[in-house]
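As structure tokens, one chain now follows by itself in the form predicted alone.
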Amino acid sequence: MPSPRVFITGIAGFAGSHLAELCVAKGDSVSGTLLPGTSARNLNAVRSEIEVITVDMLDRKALAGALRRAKPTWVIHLAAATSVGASFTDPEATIRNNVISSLNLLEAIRQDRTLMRSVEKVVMLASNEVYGRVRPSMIPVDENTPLRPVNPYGASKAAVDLIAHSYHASFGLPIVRVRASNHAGPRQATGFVVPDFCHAIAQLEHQKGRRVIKVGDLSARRDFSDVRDIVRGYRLLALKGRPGTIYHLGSGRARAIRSVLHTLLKLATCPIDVITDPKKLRPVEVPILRADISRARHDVGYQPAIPWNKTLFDTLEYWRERRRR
């Protein structure tokens, strides 16, 4: 059987960059969209292993020519605005870039005779965050609970989870959608709790005097993985995914973010203290997600591998070399 020929959007981001590296060690062939004027920094471990194609997804038609280019065998969406916080300060970027890239790169395979051919799963990313305020009878939450997003990233998730649905029932395109909990690990950009804590305990481990940490609302608990778990169960779908499906990733597990910050306080080299910021705080907070991945267990065989300690002291070490640099 040849090599799958990925084609991954969003490929030196934060998932892409680690679903790049899985995919090189695993022989596929693997090509993938940058965005113009954006870092490929991510990459430096596999860029001569890979094509990487500059294209704004944003565009359908320099889009259409880069699938066309590329000749995939899979399609695995990561490019999006992934940040809720960035959601609530402008909605309008977040929506755009999430639920017009995404209609663009199925409408592109959808009108390309040869692309409907060649194409064998489309794996669609979607994020527990379409869910919203949960009540606790219903967690963990499964893959027929109702969509009610409460923040516009999540609206934007949950309109990408649709348009998805709609492109394989109406047009046969063999997609899988999938909503991945919250993932963490190496190269996260700050935006996000654990890479923000990362950083920040990085950089006042140089400091002298007084050390504070300002966060906002700890108590919400969260179904957090490894991104390099996470990302083996994104290629898993896209080799044994049952197109029309939806697929949870995730842990199974909650986690209060005061948890995760207790955890790194004790990696930190020096005494740290916990003030709470109201800038900091959201307009509407979601208390508590945890997945139910007994589907993605089942029908393809993932399993989380990574101990969530590690991956805290992994990205701690990365923004403690970041600061080196």
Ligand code: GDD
Given for the second form:
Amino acid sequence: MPSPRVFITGIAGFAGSHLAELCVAKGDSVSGTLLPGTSARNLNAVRSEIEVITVDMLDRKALAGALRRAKPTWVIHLAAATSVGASFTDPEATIRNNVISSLNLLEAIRQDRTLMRSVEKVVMLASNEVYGRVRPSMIPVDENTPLRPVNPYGASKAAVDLIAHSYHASFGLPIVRVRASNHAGPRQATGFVVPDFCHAIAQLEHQKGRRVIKVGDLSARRDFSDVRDIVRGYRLLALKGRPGTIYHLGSGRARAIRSVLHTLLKLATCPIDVITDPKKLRPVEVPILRADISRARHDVGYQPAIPWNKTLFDTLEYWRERRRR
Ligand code: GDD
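Moving on from the form predicted alone, please list the structure of the form predicted together with the named molecule.
Full complex below, order starting with the chain above.
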């Protein structure tokens, strides 16, 4: 079988860059989109082995041209506004970016006969934020749990998920829908809890006097995975996922944010006090998310492998290293 041609939207992003490295290591031919004006630094390790196309996905014509030139076998759509926190500040930007870029991608494929023939799988990313505040009796969520997002980000991803469903049902696009849980690791930007904590600790380790970390809600619980496991899941779903099917990727267990902070504070080289910053509390909080991942396990053999403590250690090291540079 010839090696797949993988087209990754948001290729220089947090998950995109890890996926690009994995695909290169597997021998795939890799290309992907980079938002104009953003950095490709995350791709340093594979830059000479991949094709990076600078294109704004809100520009459908330009995106269609890029796709036509790439003639992909697999399209893995990761480009998105991914911060729940930012979606409260600018809901319109989150919704517009996520919905229109996804629509443009699917339309670009649907309207081109060659692409309709060459594309064997489209992996469309949603999130378990689509479920919102789930009753404890409904935990773990499975792929049939009703969509009741409570924040603009979750709503944007629910819309993307349903649009993807309709493009499969109406036009036969070979779409696999993924609702991913939280993932962390090196290269994730601040604005998410693990990099927020690691970035602060890496700074405080070099500060004199009383050291204080400001945090949001520590009681929330999330289903955390290592990004390197999650991108392995994306590739497995491109390879073996059944079109028309929804898959969860996650760890299958819930961790309190308080325990994430506790582990990181133990790794810190100095004592650090914790205070709650009211500005970091959300207008609405999702108290717990935990995903049933048995379908991905059964259908494509997905199994998380990287211990959570390693994820936290590697991420803290990444922020220490960034501070040095
Ligand atoms: N960002 C952040 N910063 N969150 C904090 C902090 C802090 O200093 N302190 C506590 N939290 C809490 C948040 O209130 C939330 O309950 C939890 O930590 C996780 O927040 P985020 O890391 O911002 O992630 P998220 O769960 O809202 O969303 C992430 O996971 C989704 C999948 O469940 C994102 O990665 C989404 O893109 C993803 O779809």
